[in-house]
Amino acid sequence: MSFPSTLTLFCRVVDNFGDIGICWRLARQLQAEHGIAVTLWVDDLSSFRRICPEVDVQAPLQQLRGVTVRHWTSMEGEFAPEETGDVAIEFFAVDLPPGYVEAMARRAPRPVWLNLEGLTAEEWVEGCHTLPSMHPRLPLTKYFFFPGFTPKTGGLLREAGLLEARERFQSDPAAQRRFLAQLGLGDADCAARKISLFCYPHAPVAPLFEAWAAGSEPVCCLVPEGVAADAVQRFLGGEAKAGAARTQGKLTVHVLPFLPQDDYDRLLWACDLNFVRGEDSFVRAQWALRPFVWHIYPQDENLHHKKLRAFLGRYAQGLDALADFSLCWNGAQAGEMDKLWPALQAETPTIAEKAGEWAQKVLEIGDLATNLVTFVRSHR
């Protein structure tokens, strides 16, 4: 039997859909492509269900697409060493149940223990990727594993066949029309500039809607139910529930249900411009090869602005309109949407050209799941 054969992944949902979105994609890929029996512990099954409708929110234990899913309700409990996996991954520095850690220390051989960190383009990550940290009391070593954009990091999540599936979809206009029709879009919507909108509540959506409505070309904005709820509700003049739509000026807004991950990928592939947030949709937008604007998860003391600038420094060189728009969208720089939007609109062909070059560069690092398995095997 190849190593590792079992792996346990612990996820606490902080960013509603981003944390579980990443962990669910990683769990599925490790099971499907590396033949590893994965157990995913997650504390919020309701958020999980929004992106994976098969989830039973009442079930303490369930099997989903080959992955064992356990509802993580407590830090209590005792575990036997054989209940731990060959690998333990804590996502984003979550504390593991003390009883589980004790059981890992009694296991022979001991598990490879990783802290899978959040994605950032900051340079310091290269010096910290794969660094070990000794447990202060137990004979255990934890390794930091950073996703990233350079060969000195773990790369980005990308399952086998993703790029080929995207290419087939984007080269098939009929398949795109069928997909968009399922979401309630008609011919006029499909002919407009299609924009998906996924952001945190503090994004300046209302002035952007005004700029789109007063613009020179038709815009069809697709927004999941519950996202930018205040601005969408004001625009609609009514409840922003899935299926609601309204046109004002050049702008039509459609409210969508939350989509399963695979359908969300198709939405990103079908749109001309994507607004994404957090980490999971941010990564998927890069593989979509379409222009995108990132709304980064807010942190104390505006640390997220440093992360945003670090990414723009790598991605948006020579793309001044994208950089200015992104900084304003994230509150890192002042600006007016009625000026920023036309500039971004004019730059989108150039952004689209550079998206392929960027994806090729990141592709050469290898995918996060494979790099993670390679690292684990080297520490057996």
The other form holds:
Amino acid sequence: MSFPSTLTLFCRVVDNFGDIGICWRLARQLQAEHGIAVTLWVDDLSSFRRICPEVDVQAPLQQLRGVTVRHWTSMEGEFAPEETGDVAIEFFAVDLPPGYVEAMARRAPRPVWLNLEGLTAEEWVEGCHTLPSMHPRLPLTKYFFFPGFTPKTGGLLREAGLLEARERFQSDPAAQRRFLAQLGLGDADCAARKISLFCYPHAPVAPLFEAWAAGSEPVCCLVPEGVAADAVQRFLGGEAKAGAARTQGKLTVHVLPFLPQDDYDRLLWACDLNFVRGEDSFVRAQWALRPFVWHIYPQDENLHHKKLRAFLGRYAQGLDALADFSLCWNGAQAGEMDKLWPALQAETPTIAEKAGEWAQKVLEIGDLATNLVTFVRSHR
Amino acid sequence: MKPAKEIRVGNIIMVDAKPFIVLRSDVNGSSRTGFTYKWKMKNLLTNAPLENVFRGDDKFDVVVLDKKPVTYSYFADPLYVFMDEEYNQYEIEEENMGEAINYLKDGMECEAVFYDGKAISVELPITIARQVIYTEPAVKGNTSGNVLKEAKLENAIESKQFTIQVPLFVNQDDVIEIDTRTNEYKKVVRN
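The form predicted in complex with the partner chain is what I need now, so please give it after the form predicted on its own.
Up next: the whole complex, starting with the chain shown before.
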């Protein structure tokens, strides 16, 4: 049996769907493409269910698409060494149950222990990626593993076949129309500039809606239920439930149900511009090869602005309108949507062109799951 | 036990039951849980260097070591020699000096730190005063302190001269107070 054959992934849901979104993709990919028996511990099954409707929120233990899912309800408990896997991954530096860590220390051979960190384009991660972190008391070493955009990082999550599936879908207008029709879009909506909107509540959505409504071309905005709730409700003049839609000026807003991950990918592929947030949708938008605007997860001391600027420094070179819009969208720079939007609109063909070059560059680093398995094998 | 975020360069920590001195610490923003601390360390038993990275809330036993007041005497490349009140001399390796090198001055008072009878590092006072030996001319009217410029500080060894950020009103030859934990300017103590 090849190493590793078992892996345990620990996920705490803080950012609603991003954390479990990433862990679920990674777990599935490790199982499906690398033949690893994956156990995913997750503390919030309700959030998980929004992106994977098969989840039973009452089940402490369940099998989903080949992955063992355990509801993580406590830090208590004792574990036998054989209950730990060949690999343990703490996602986003979550604390593992102390009993589990003790069991890892008693296991022979000891598991390879990774802290899978958050994605950032900052240069310093290159110096920390795969560095060891010795346990202060136990004979265990953890390794920091950073996803990223350069060959000195772990790369981005990307399943085998993802790009081919995207290519097939994007070159099949009938498939796109069928998909959009399922979401309630008519011919006029499909002919408009289609924009998906996923953001945190503090994004300046209301002035953007005004700019779209007063703009020169029809815009069809697709927003999942619960996202930008205040602005969407004001625009609709009623409850922002899935299926609700309204047109004002050039803007039509459609409220969508929360989509499972595979459908969300298709939504990104079908839209002309995507507003994404956090890490999971941010990465998927890059593989969609469509222009996108990132709403970054807010952090103390405006650390997220630094991360945003680092990404824009790599991605948006020569794309001034995208950089200005993104900085304003994230509160890192002042600006007015009635000026920023037309500039971004005019720049979208150039952004779309560069999106392909960018994806090619990131593709060459290899995908995160494969890089992670390669690293684990080298640290047996 | 002390969290990583409170551990300073020069501290001795126990990792896997072995004493390590922290020689350098680079702090960077990381995940939602806080900052990442990349430490260059040295095993005090084997002298083997090690680079590790920790989360800010990883906890370590900090070894409380013997300390003795000493004054800096001279540099005998690559050793820094300090002397106590009884004229005993202690040699400290350059790599163990950490950021103390930046503030080194003839006759400087500090505390030598001992492990197993051997001086292994020095600890500086939290606040230290040093003369600015070069900075761009002061700007009239700037008193807010929110705009900064570089100032080179006096140092016993010319090749180790060190710059910090100071407000625009600071002049060459001014003596300024610095927080040695953060290398930040505090105030002008003598014009």
